[in-house]
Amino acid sequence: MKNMKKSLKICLIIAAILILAALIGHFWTPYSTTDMDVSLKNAPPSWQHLMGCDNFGRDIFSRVLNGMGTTVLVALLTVGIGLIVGTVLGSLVGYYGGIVDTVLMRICDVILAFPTVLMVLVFIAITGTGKYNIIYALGFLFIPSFVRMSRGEILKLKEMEYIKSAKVMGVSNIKIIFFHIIPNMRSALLTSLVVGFNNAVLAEASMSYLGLGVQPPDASLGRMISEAQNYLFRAPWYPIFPGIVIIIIILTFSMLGEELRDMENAG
């Protein structure tokens, strides 16, 4: 149990300087993540330019902190749009139950049935790319799994003593969901938006990777891996830095996503 705590709180730590980290990025930068000086093409790491230069000589650092902004603010809209249409649609039909919940969880069942990636290209064939149709795409993506999530929580809960006690005294239905029964689901929905957080980053940077997330000029750790390619060999830092914040972010929420699975079992 100790252990637990301990490795849960290096976690969090590790979370949070991540989240600074892209915060600062999204609003300053040491430098311009634009402006090129082609005295500066792929310029190795430096104490002037501490990743190097990318191959238009600006500065990777500069972009891998802005890139990191630009991700988290996806992931964090992408995973809101889930969370909030998903509890609150679960929450109704998981409560009322009815042919709508029958008809809804087959809905979500088929959504969930595609691959995220091949579901993504529809979308965005429809819509066009860019950073706010990454967005919606993946927020309706999201929208299936915490629609089940809260589904199976509200089903547990509406059977409570509390619950039944609340409708004797007259408390309505709606009340009932969204003060009595929501707020005690807090645990499981704080699991669900750190793993939703997790897989949006990893979704985010796939589709920028592609080219149909964000779109130049602006910097995304996906997009700077993906123009890093050719650069491999000439200057490895190119791609060797954004990659290396992906995998530290993916880790961290991996593993946070699952001391808080644990802490929600063991609770």
Second form
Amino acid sequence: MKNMKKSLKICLIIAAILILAALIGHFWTPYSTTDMDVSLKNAPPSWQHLMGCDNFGRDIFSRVLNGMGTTVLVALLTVGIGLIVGTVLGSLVGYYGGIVDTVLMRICDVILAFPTVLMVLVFIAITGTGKYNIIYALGFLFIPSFVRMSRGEILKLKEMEYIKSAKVMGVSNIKIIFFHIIPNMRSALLTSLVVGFNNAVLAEASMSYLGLGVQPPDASLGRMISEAQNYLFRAPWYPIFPGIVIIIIILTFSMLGEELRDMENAG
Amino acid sequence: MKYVLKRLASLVITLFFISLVTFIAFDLIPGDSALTSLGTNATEEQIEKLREERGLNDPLSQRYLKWLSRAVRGDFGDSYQYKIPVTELIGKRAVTTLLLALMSFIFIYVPAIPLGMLAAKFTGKWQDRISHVGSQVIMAIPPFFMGILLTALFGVVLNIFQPGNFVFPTDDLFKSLRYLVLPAIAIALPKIAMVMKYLRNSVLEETGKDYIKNAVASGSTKKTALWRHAFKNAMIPVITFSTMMIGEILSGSIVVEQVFSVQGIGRLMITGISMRDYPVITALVLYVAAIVIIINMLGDFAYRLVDPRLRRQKL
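I have the form predicted alone already, so could you send the form predicted in complex with its partner chain?
Now the full complex is given, and it begins with the chain already shown.
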């Protein structure tokens, strides 16, 4: 913690605040996210309602907090699926090699060659819309990049002296993979985790904006923006605030990813 | 030539597999396309009749072979929701999307190349740092929100753009082009930052090499060294990057079409998915897959043209 760069510290603090706000928003919001109040219809921002009110008189700040909760939850679970399945698969095929390795990498290449949005759309066509379906669809699509990354790392690590000595001493292959190799990939994993989280936030927001992701009554930032678009002229604060929150999340995590990469390269 | 044929064969095989996988996947999906088309008020008999009409009661293998034998002749069946041939539906919209993609491509590269070179020239100075921060912020804006911001700026503040007045390019090319300017900018802006950053790093890598130092040492000005020598070599990775960029532009276009109500293939795909219009989705998946694969292929060819070392490599 001590010899960390100042910019990295700032990024970490903002990221922590965002995650905390999202967690709080998942369980508690200052106002109800569904109660409507006609007298507050399209009310501009004020001290009582920091971000104003929407076309049903609902408090936008509360809905943004709640939407952040959903977005962050979806993104974390998605990256989690990609990380766990991808790293285990990538490590196994990278360690053992052979025909399974070739076939799996070929499949990953094909999946990665296609634009992400298109792949997500196809998967949603299969799984259907909704909070959990989008987690499955995105999670599956995050697997290939983690497979590729962990396979590359393991190919490098398995030639190291300490792995060879462990083998000579009779440590089983599975033990070598899970206790000696994977823990040593942590810095590379951390960077891809942060980058992946960012992509997941963007993908969830885009899909929910298109009406194919999170469905009401679950709030989501993307969905809010799509509903707010029609009120751009009458109540500009309605689409602007959820949009700014998405930008802040993505900006923070992309800078964090860059700082982590710099740190990794510096050793 | 042999190389080209080999790549074409692999294209056909890949498309065949993709069609098979999508077909099987859509068969596994819970939910009934007949039910979606008729609504929940439909009677059991009506649904059964429609299922029979669409051939949904036949076994999967039979349906696939029937579809395949038609598809190779260019007939992808009729859309469930529009009741017209899928090819007709896609044709008009594909023109729109391709036009939008082409415009975005121009809007990306025309400013990004000089900006990237400038950023490389001023590396480490305040101009470089400003452009770095600026591009970080721009890249963080989701394309759909960028579209909304642009609508707000040009539609509300400047009042020179009316959202929703889309015209098909096949009906009125000029009007259509004018409407597509803003969507194209919305797609292009974040990508400009990406290309710029990529070109900058690529140029910096080249200028660190001996041949540039040599050129400067033997009396070439920094400007010539940068533009005449470093630029050419720095463009090679940018070309490969650009083939990926086309996929990114198509992705962006799927989302941005929705923001500006542009009738392109992205919008068609989204309504297709919510209406469970499988003939349309299957055809679109194949269509976009073919475009992506062909562009990757062209990228590889271009790469071999630019870099003679690759041509001598064994395949």
